[in-house]
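In the form predicted alone, a lone chain appears below as structure tokens.
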Amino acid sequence: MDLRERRVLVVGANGVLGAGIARALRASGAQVIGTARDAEGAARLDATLDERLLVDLTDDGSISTLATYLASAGRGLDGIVNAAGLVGFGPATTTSASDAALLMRVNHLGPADLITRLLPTLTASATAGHQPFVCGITGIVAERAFPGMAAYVASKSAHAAWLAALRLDVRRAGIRVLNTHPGHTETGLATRAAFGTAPRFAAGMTPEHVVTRIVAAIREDATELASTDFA
């Protein structure tokens, strides 16, 4: 796809891979608007994006808001970047209900809802033959299961059924999915979990090598990129 004079939504511009990929579309031509969970988050934000706004993945009322703007600022989506993300770390037989649940919202619940409220909008997109997407990225644990990571692999897992079964839902009105399975990535993340402590990973892909390729998908009208698919 074209991606020149394109709208696309970057939840997680943030984010190292958040980051990366929205300088990537720029790069491409698209206009960008990145999103970070709070002000703490909004400063690291880079200033050259379209437009910089806040969402909460674990309230309702922030993804209702968001959605809400977007839907009416009049000037359509036609994008959609999940790039935002939370770990934790520790066997099933020791993760807490609350610590499940709360990798579950962000990794699922929560990008799940703002999607939905804003399929209307890529719709819409769809009509005017701009060739909307939804991008996910649910990574490797969404493939094969690990040690130590069980409340992870099921809100990552959860997040990759419920973006195959999204693909068939809205193919007939015009709108791709694309689920992308990168395996481990030096992006800090696992220093920044919610609980418990990363084991030790060996090394992982550069974070430019993982942009490239997901954006690399975005444009060749891909619907899935497979763990394998960045070796």
Ligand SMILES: NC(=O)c1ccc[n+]([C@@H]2O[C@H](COP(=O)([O-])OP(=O)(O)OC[C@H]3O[C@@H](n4cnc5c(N)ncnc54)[C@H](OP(=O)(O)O)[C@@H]3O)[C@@H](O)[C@H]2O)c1
The other form holds:
Amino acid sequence: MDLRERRVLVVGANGVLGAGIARALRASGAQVIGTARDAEGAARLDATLDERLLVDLTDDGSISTLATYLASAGRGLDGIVNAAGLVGFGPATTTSASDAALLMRVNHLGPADLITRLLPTLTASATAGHQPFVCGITGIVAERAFPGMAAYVASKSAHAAWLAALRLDVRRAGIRVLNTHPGHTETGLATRAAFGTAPRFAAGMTPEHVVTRIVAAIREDATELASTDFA
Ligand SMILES: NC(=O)c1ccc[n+]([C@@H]2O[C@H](COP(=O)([O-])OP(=O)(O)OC[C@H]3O[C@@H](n4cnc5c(N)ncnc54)[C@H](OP(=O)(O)O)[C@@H]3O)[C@@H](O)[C@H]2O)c1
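The structure above corresponds to the form predicted alone; please give the structure of the form predicted in complex with the ligand next.
Next comes the full complex, this chain leading.
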């Protein structure tokens, strides 16, 4: 797809991958609306983004406010990239229900709610011939399980399954759903874990490489980017 003049929402645009994706989309001619979780995080949003907004994916009201604003702003929306996410570490045998629920909320239920609320806006984009898309970054953990990260694996796998179902449900409306499965990437995500301590990882990919592959997949109308596609 041609990204020029397309309006794209990047959720988690103050994160490492989100910021890189937002920059690359803008370099391709897109108008980018970037979100942070709160006012403190908003200070890390690129000041040159076309619009800077807030959404906390653990907060129903915050999700509803953002979706209502975007739907009513009258300027349309042609794509959503969800680059927000939270990791936590620990085996299935000891992870508490509340820790597991937090990751399920941030990594699956919150983004699913936001995307669902924005589907009418994406449908209008399709009617206008703008080839709208939804892009997730569920990672290699949604392809296979890894030890010591049960809640993260479960939340990302749930979101990958939901994106696969969404793809079938919105295909006729002309909305493309892309899911991407990068492996470990040197963004420092593991150092910002909500709980637990990260195992030792082998050196990961550079954020620049992962951003380039994801934005290429958006432009090339792909629907899946497997972990092996990042080699
Ligand atoms: N790095 C990897 O190895 C890797 C591999 C595969 C997939 N991924 C996925 O790629 C995505 C980006 O990760 P990253 O590596 O770039 O990490 P990152 O720099 O820590 O970015 C995470 C982003 O998620 C946001 N976020 C966290 N909790 C949130 C909430 N409750 N509501 C809204 N936003 C929230 C953060 O905002 P605040 O900083 O303001 O909290 C930040 O913008 C994540 O979904 C991650 O799971 C990463």
